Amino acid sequence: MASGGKTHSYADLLRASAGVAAALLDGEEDLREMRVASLIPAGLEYAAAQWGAWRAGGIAVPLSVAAPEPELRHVLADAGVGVTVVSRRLKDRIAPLCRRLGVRLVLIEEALDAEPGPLPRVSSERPALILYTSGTTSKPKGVVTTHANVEAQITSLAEAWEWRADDRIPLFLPLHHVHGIVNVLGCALWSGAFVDAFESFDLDRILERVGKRAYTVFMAVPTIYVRLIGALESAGADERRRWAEGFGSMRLMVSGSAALPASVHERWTTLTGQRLLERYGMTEIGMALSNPLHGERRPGAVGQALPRVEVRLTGESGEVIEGEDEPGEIQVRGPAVFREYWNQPGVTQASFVDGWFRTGDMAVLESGYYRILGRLSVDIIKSGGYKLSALEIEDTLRQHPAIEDCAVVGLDDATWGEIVAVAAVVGGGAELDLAGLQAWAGERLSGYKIPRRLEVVADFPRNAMGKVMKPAVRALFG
């Protein structure tokens, strides 16, 4: 692993995590599932804190290094955190909060040098992680995964994507989400691979490394691929060729955490020769579906069930959908599925039916591949008896020459049930009118007369992945 200008071996990580475990135990034999929060940037220190918490018998609760104080307070209080491990330069962000909540504070720089001691035996059925979901209708919930769950999530991907010890991958994704924790760091460390850790996405440094063919595997969110496309298209001929060849030489490039527009998928292939691999997962289940490593990677689809993962679609009445081309809710079962929501037994019970986890996402199976239609709560618009996918409409509208980005929501309507509304970010001084957009979209979306309401905005609140925020769109329309 490389971080902070230094390269560390797996032996270094084992020694460092043993020191962290000793510092956390502080003379005790076992933390007995004490929640151990961490506020540490990507690198050896982060991995040592995670492993140290596990080796001491604790539950790791990673915090976002960019989180505001109310979010940090909610996680610390809700999880009942007993100790927080923090890097020295981030100490002032959380130390006052820890004092108010009575949470012990440990500096990672000091813990790394602690004298190792005896460590407890930790069962694979004990909780390993509590990751907080970004709640859409309430405060974030803590998702509890056991060591066995984490192992199942990692080994499923290691098998499907053929991770190996000579792989090299950059790590710039947030390390309080499953994408960075499991898909990148967990899979790489399980496989003995090399991790090049960045505290954030550093476009220039990453492109420099790509140009030197430093990586074999690359994982990012769609917004990052859009930024990379912009960089390649604006670069000089020599730089573009070097970067494109660097990306083209990798054995695997993955996109996830949000829907990848088909136009981005195709443009990336044109520039680099790489066919991005899309997959589907959630905090609660790890990854469930994936396009194949070997075989067709279909734009707009998320592929098939991963090893040891069972997937099915169910209709509104709970019936299992046996055939293709009929949309339904994705339900998942298998050893990777989380154990419970922290301290929310009622919510946990309501989230399962006969052992199947109800994802709340809607999809359709088409020619053997699943395609995500969106969240049942916000992305599926029921209009005139039809179920319309807001994600599909957004993807189409982004192909309009005047639209840089957009977000689509359903608004209550006495006649139609819901009508389609869109907030569009228009670029380059272009003009956009509702009638013209309805005609343009109607030709491309199976004749649906959409959108029925339009608001053109110069700037708009965006989420961490750079997408226009749907709650803000709904507020815009009132």
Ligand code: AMP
Second form
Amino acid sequence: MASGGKTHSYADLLRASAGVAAALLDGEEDLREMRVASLIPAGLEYAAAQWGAWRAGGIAVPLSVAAPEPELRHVLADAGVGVTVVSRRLKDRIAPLCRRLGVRLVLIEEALDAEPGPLPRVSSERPALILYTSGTTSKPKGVVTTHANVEAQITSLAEAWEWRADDRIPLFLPLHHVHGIVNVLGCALWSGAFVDAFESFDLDRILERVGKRAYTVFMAVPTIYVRLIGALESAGADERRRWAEGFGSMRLMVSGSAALPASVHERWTTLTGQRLLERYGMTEIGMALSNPLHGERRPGAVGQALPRVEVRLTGESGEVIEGEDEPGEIQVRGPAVFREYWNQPGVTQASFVDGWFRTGDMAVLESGYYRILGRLSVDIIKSGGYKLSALEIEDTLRQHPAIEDCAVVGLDDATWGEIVAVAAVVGGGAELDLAGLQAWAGERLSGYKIPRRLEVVADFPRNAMGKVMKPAVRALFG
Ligand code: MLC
Ligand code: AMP
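Given the form predicted alone above, produce the structure of the same protein in the form predicted together with the named molecule.
Up next: the whole complex, starting with the chain shown before.
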């Protein structure tokens, strides 16, 4: 792995994670599923904290390095975190919160060098990870996956995409979500491959390395492919040729986390000669559907079930759809499917039917390939590959002193997939403009949840029952 200007071996990672485990255990035999949060940018230290938590018998709860305080507070409190491992330079961001919540703080730089000690035996049925994901409830929920679940998610991809020890992949996706954690970091480390870690999506540096043919595998969300297309199209002839050849020479380039428009798929092939492999997944299940590594990669489609993943479609009254061309909800079963939502047995129970997880996504099977049609809930927005809850954003914006009520919707956008838009009813005489609202929201919500469009309205379009009609709210934005 390369990070922080250094290259680290697997032996380095093993040694560093043993130090972290010892620092976390602090003389105890086993953390016994204590939640271990981490606030660490991508790199050796992040991986050592994850492995250290696991080796000590803890549950890893990775935090977003870009989250504002209220979001960090929600995760620490909801997960009942006992200890947070943090990079020295991010310490000030979380130390006061940890103090208030009585959470122990450990500096990763010190933990790495701790003297390794005895480690507990951790069964694969114990929980490994809690990842926070937005849904149809206001606040994000903790998705609990066991070691066996994580292993199933990784090995399914390792097999389907033929991961190898001589693979080299750049890691620039956020490390509090499954795409970066499982598909990139997890699969690479499982396979003994080389990970080039970036602290964020650094377009220039990544293109420079692609031009030098540094990578064999590449994984990104559609927004990133749109940006890469823009960079290639505006580059001079030499650079454009170098980058295009770098991308064209990779053995595999994957897109996922949001719909890849067929036009982007085709444009990428024209520019680089590379056919993107689109797949479909979710925090709760890892990856479920994928176009084939060998065979037709169909633009606009997400292929077929991955190894050891069972997928079915069900109709409105719950009947299983057997044939093709009939849309239904995607349901998934298998060893990769998560165990539960943290502390939410009712929500967990409602998410399963006869042992099948209800994804809330609609799809149709056409000539052997699934095609995603959209989501059952209008209150879920996908922007830049992040899943957002309109309800969470509305709840936060309603705390704004000028906002009496609001309705949040996602608007189609060529770069971001969807952007967040808010229609707001403003209290008597108050002023509200987009820039001011964004500055206010930026202290309370992650950047990708901040509204990009604002319409001030007298009231919302409502149906006969008085319920806000979101499609009509969307139409207000033209
Ligand atoms: C940022 N900006 C946005 C925005 N996010 N505008 C509209 N909508 C958004 N969502 C604006 C900023 O305000 C800023 O504007 C400019 O874009 C650059 O912001 P940034 O924060 O620097 O962006 P950047 O770091 O480049 O991030 C873009 C990105 C990032 C695409 C790299 O969004 C990203 O990493 N997305 C991946 C998320 C992910 O991994 N999802 C997987 C979830 S798991 P200005 O005006 O200041 O320039 C999952 C399961 C599965 O989904 O199947 O994988
Ligand atoms: P998350 O909850 O962040 O893991 O996001 C999972 C959601 O992302 C899924 O439920 C889908 O709605 C969406 N998604 C993932 N991959 C794709 C894809 N290839 N096409 C369309 N939507 C996708």
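Bear in mind the structure is a predicted one, so any value in this text is a computation, not a measurement. Positions refer to the first chain, counted from 1. Here the rigid core means the biggest group of C-alpha atoms that line up within 1.5 Å when the two forms are laid on top of each other.
J.: Assign each C-alpha to whichever of the two rigid parts fits it better between these two forms, then report whether S249 and E394 share a part.
T.: Answer is no, each lies in a different rigid part.
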